Amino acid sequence: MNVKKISKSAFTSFVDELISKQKVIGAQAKGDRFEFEQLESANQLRLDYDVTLRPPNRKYFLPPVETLLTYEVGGSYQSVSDSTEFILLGIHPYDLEALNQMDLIFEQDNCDSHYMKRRNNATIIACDVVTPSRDVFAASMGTATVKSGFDVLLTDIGDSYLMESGSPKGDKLLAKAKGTADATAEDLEKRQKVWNENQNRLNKHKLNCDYSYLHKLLERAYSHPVWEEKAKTCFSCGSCNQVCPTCYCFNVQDDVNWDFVKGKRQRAWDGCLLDGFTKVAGEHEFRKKRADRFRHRLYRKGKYVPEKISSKIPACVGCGRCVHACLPDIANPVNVYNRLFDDLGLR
């Protein structure tokens, strides 16, 4: 285990040095909220953010809109991909888990070259949470802390940061940092204290059963009345989908130029709560009812995706963004799963 200690002033200089040489993206204040954007100075970086408006793993690896290829009459086409190397600095453990799940999804079956090219060009610096958001429940989903999947893990231990390398990329990055020293046993105890505290602090909505039981619970819940009850006030706005770090559905459309000679093929975020998401040729729609779409989202988080990628952790990582974004206050997965657990229990 390669763990270094660095003072906060030395870390600021380290980040400025990185910014001078390559693209670095980090959390910045946007009014009273936070968002990941490219850094121009280390002074813009806010590692004390609670939660960002949009999940960085989707914004930078599966952009809201991206051009996949351009084409023109006659059959010629050109694939479009982004080969820019960049550092994603300060991603929280729950968003890192979402990123790791997306890696498994996009590399299996027909590997998504657009996603994987961006992923391979990225260096990930994760950061333990300093300020819990009001709706975070990562501890209930096993994502309050993280032990793998990062290139570097950063932990605030007071007057300094600890930086742990988790990959050859991380080793290379730590070697560039000036003013570091090997972490002492006392330093590692301070980090363990942060991890222990975050297991309690990042649990504003407590799941009443172990997250590993969710897929079994959902096997018996398909006809439960909670789906109809919750869906009565659903606006089908898709806000819960748009802010979720593990939603990855997209639509692909061709955009033909006015000259009818050239065009481009783009994909854009889509969402299973939106009316028309499942509409196919002949005006057939296999999840036309809101209740069916509402149920599908919760099944996808607790059962479908974990089974697809053989993950013990649900595809809800407990960031709490959907809880904050939902106007009728029905999107909280913990409320639904607890209701099912209370009614159906363990078997």
Partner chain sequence: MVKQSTIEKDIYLPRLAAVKQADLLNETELYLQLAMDGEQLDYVPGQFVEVSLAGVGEAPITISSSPTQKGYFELVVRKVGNVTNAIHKLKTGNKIGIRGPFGKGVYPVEESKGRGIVFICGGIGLVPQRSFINYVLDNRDDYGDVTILLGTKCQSQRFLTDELQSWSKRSDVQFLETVDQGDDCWKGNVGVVTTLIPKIESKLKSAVVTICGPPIMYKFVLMALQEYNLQHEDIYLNLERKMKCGVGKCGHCQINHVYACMDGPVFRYSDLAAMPEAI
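Alternative state: the form predicted in complex with its partner chain, after the form predicted alone:
Just this one chain is shown here; partners and other molecules are left out.
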């Protein structure tokens, strides 16, 4: 295991060094909240952020709007891809788990080259959580800490960071950092303490069953009244989809230039809670009822997606963003899953 220790001031210099050489995207303050944006200086970086407005995994690997193709009307199509190399600095364990899941989804069956090219061009520097957000429940979902998917994992142990490499890319990066020393047993113990504490601290909404049981619980919950009850006040606004690190549904649209000669085909974030998501010709809509759409989202998180990619961790990673985003306060997955568990229990 390659783990180095670096003082916070040396780390700041290291980040400035990286910024001078390539695109580095990191968590920054945005008003009283946080968001991942390109860094111009290490001073902007806030590794003590609680949670970012938008999930960085989606924002940078499946952007809100992305051009897939360009074409000439009546002519041929050209594939468009993004080959900029970049470093994603400071992604939290729960968002990294969401990224790990998206990697499997976009590679599976028909490999999505647009996603994969971007992914292969990225170096991931993850960071253990320093400040828990108001609604985080990552510990309940098995994502308070993370063991894979990063090139480097940072842990704040007080006056310095530990940097663990998780890949050859990470090894190379660590080798470039000045002022590092091998982590001592004592340092590793401090890190273990952070991990242990985060298992308790990142649990603002506690799931009453083990997360690996959710898919079995949902096998018996399809006709439960909770879907109707909760969805009664749903606005179908899709905010819970928009902020979620594991939502990845998209729409595809053509956009023609003013000259009607050239144009592009783009994909953009979509949401299964929105009315019309399943509507086909003849005004037929397959999930017309709000309760059906509400249920679909929580089945995707708890059952459909994890089963599709054989993941023990659910496709709700417990970031808490939807809890914050939902005005009628019904989107919190834990509240729904606990209600089901209370009623249906283990079997």
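Note that the structure is predicted; figures quoted are calculated from it, not measured. Note that the rigid core is defined as the largest set of C-alphas that superpose within 1.5 Å between two forms. Numbering follows the first chain given and starts at 1.
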(request) Kindly check if the Cα atom of Val73 is displaced 2 angstroms or more between the two forms relative to the superposed rigid core. (result) yes
(request) Align on the rigid core first; then say whether the Cα of Gly282 has moved by at least 2 Å between the two forms. (result) yes
